[in-house]
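Only one chain is shown below, in structure tokens, and it's the form predicted in complex with the named molecule.
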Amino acid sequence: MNMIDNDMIESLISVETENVKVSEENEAAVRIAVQAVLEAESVIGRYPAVILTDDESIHICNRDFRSVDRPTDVLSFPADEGDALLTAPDGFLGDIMISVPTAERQAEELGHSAAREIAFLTVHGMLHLLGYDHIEPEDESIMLERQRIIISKIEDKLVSNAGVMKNTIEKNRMNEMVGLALKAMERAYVPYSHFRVGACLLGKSGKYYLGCNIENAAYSPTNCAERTALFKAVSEGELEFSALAIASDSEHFTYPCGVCRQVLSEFCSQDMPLICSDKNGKYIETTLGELLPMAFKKEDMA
């Protein structure tokens, strides 16, 4: 796609702000979004209406449109569904409502920025917007995955665009952390298994964690490499941090396993980076959230 496409697409994506200050990167944050589904979804000629409002206004959208009587983070009004608050011409998609400050607290909850946060309610409402749903699991895993495609092939734009900063590490301080976890690896104490495990943990703090895996007789009081690490932290104050590096003596990249992965959610945010690399030191960068979609948090207990 040339820059005039672009700059045509750009104008006819209306974005309205109600009640709230917009930042630009975050109203720049929508129109990524917005044109990210449409190009994933060859949509073509057919655009929607953003609307970035406050609590108040989508509290009452939610209550008169779907009978839920609190406010959300973003409301689809589908108009091929007939459901479109406002009248438009040929080609509109129908409205997305968003809660700025809703966006902002889950931002800083899930740890990123609130740029990102409003480009994947974005994301999530145009998908609503051109049919899918999350009601039945099957339509939900099938609608999860575009999402999650789609906010990937945007995350670099998000950084680049404003200075908005993206849970990223630099591809050095990735190998310094490999070459971390390997070392830590070699403290395992593996009697039983003998599969050793390395993990490296960059506190927010800007401090190094490392962690092995160390067996028991008993099997079950076995701790993982990746456990020890947090474990050490976060006994000594560091509740947050950067990055996760795992190793070990496997040919293949070491996932951590599913307590790991529900551990980890605990203190780390869905989108922080984990390094998972195999014996020489080959990694693959992935995300918690991408490991654990869904993890049960403590505001899940609310």
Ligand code: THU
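Output block for the form predicted alone, input the form predicted in complex with the named molecule:
The next block holds one chain only.
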């Protein structure tokens, strides 16, 4: 895939609009998503056609092809399973239809941009074209994990494409990470303080690393949840990170201690989001730079 020019790939991806106006940002999100799937799945020389349409058009397709009498957000028509909706050259993967109005509604409900939702639906449709499915629970688990990893890898591109601050994180992602931090908290080893903390660290790869606080009778060897998650990630080869969620069994928001802030600054950017939660899952968002301004970093040793 790296041997093929990205501009050439983009020219082979057909993006059509039907009965809707589509912004440049949303069309770009489709192309970003398609390229991400092709790269992630090592697909060379095969490309889809993506049709961005309205609820009525996708409703008709649902009724005629699936006996479903309602609109949905996305439909996929693999080229090797019947006639394609659009004429395309050799190497055609199939068609993906996305309802832009439905995508916009879902984006508002989930608290993220329409471009992000359209990219997600494009990834979902692409995986269907490549043979993934979610009818059986085991297949669904595999497909959802592939979706999550691929979307995680392109979120920075999607956000920067929208012209906003690059290091942001979507609301649904924050909710997921807080939930995982609360789950990690349950494994805390705290026979002395009885104060449990959990952390969920998101790597640039899209993988989550969970950690809890682990106390020691000598006190000083005690390790915080944030560092447990970070050291686990680094030990597995992950060195760049997108966000961190922290939760405890306190009624107050939980922030990393000074030592954890310094350790995090070794690997994390100053604008990396930190999501600080209480025991009920209520949280606020800040950044590492706000909690540790003018941190001492390796660049200062030059």
